[in-house]
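Given as structure tokens, the chain that follows is alone and in the form predicted alone.
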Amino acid sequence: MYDFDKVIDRRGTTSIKWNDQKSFGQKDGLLPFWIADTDFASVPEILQAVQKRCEHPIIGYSNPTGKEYEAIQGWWERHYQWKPDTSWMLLSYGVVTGIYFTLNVTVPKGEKVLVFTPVYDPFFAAVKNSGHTLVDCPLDYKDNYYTINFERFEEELKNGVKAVVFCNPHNPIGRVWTEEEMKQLVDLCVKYDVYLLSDEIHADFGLTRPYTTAGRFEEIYPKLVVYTAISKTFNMAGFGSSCMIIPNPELKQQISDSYDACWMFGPSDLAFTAIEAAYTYGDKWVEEQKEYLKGNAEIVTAYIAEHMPKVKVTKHEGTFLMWLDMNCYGLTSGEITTILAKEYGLALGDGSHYGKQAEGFMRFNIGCARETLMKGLLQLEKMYEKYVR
């Protein structure tokens, strides 16, 4: 058994989450539930493998050995019944960077790229900064639950969308899209000859239902890129390592050439070591982490229902990020963020960053020890007592 209850002091490290809180009006000192890394000690075998690699006194420019790809392939086959060919894989620095470079080579400048909102806010930057036109396709929200409005989606595709940047499981709303939803999405992308860029970095956090990768649908392979990484699953964000899975060899070569043209090589040798170890030895750790997070989500849902009943908790299916509807405060997300920081010592994610229809919502990172989680909930309750009751 791994000890996810252990509180690990990250202050004094280079942690953005704990030590860089300028956006909240403070240098540090807040109890953080915002940026998406967890406070769990990573898989011991990963750390041991990296330490062993550091016994060699030279860490220079490096290429993967091939074992990394085999480990990634094995992980997907064991957990998601999909065996991507190792020749489809391209290691890179990060998922958002990968999306940016993919858009550069797949969609002409100025053309339309669609996202389902509310969604992870760097998607907006990746689309706009790569010179494309952002199409905001809002998800339907009813009874604390989000669904895709497929009629609205198809209308946007008819109007000339060239690519869809998709999030599965979905950050920040915690949806794990069903197999039926994925099939409908894929069918429409195929019908309208649209690229599907599927960010599946939270793949290993399907908590209450099985997760279905876009990679299961061969009909979309000519225009599919699946993005994944060790960063969320194994709490290894500091390595800046990710993997693109690109079944179309011509598309893969185009993306690879685009990286090379910018002299972006990598990840580092240590990242290669971490990737191989994570996907080789991390199974039991990940399963235990999922159970712990499922328990955290249940605690949050029950506590808010009892102590802050006017706050609505979006039904949580996956990720370690919960989505709270705090419109009962009659405040903007920015105002809630400021009050929580200045009066209650908490740092939560400002919901308005994830889309214009997300005003009054907040993102709450539950990837922490129960002791830390309860401290945060108690402070949230104090704010509720003052501003709502």
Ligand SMILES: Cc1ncc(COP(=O)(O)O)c(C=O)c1O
Given for the second form:
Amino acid sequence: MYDFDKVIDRRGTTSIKWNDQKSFGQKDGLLPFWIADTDFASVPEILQAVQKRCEHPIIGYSNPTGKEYEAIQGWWERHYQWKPDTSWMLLSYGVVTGIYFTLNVTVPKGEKVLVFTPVYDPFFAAVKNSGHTLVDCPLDYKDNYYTINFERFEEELKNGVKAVVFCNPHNPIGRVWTEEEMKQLVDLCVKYDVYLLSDEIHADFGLTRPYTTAGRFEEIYPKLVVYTAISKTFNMAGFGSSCMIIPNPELKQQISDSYDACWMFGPSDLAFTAIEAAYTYGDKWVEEQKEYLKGNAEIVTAYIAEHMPKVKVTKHEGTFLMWLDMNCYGLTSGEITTILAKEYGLALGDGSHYGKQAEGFMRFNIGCARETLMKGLLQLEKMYEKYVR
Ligand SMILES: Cc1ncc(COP(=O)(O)O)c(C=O)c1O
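Could you please show the structure of the form predicted together with the named molecule, as a counterpart to the form predicted alone just displayed?
Time for the whole complex; same chain goes first.
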């Protein structure tokens, strides 16, 4: 058994979450539940492999050995009933970087790219900064649960959308899209000949239902990119590493050329080592992490229902980011963020960043030891006592 209860002191490290709280008007010192890394110690075998690599005194310009790809392939086959060919894989610096480069080569400038909101906000930047027109397709929200409005989606596709940037499991609303929903999504993308950019960075956090990768739908292969990474799964975001899985060889070549044309290096040699070790030795750790997070989500849901009953907790299926509807406060998300930081010493994610209809919501990162989680909940309750009761 791994020890996810262990509280690890990250103050004084380069951690943004703990030591760069300028955006909250603080140098540091807030108990952080915002930016999406966890506070869990990573898989020992990964750290050992990286340390071993450092026994060789030179870390120069490097190419992957190929074993990284095999390890990634094995992981997907073991966990998600999909065996992507190693020749489809392209390692890159980060998932968002990958999305940006994909949009650059797939969709002509000015054309429409659709996202389902509320969604991870760098999607907006990736679409706009690559010169495209953002189409906001709001998810339906009913009884603390989000679904895709497929009629609205189809209307937007008819109106000329060229690509969809999709998130599964979906940050910040915690949905793990079902196989039926994935099929409907893929069918519509195929029908309207639209690219599907499927960000599956939270794949390994399907907590309450089996996760379905877009990679299982061969009909979309001509226009599919799946993005994955060790960063969330193994808490290794600092390695700056991700993998694009691109079944269409021409598309892969185009993305690869565009990446090279910008002299983008990365991930680093150390990341190659980490990837291989993670996907080779990390299975048990990831299973235990999932159980622990499932427990955390249950604690948050029960605690809020009992002590802050007017706060609505979105039904949580996946990711380590919970989505709280705090409209009962009668405050904007920005105001809640400021009050939580100034008066209660907490840093939570301002929900309004994730889409227009997310005002009054907050994102709560539950990737921490129970002791830390409880401290956060107690502070949240204090604010509730003052502002809502
Ligand atoms: C859905 C999603 N995609 C991408 C990222 C960031 O990935 P990267 O650091 O590899 O760009 C995050 C981080 O929070 C995320 O939640």
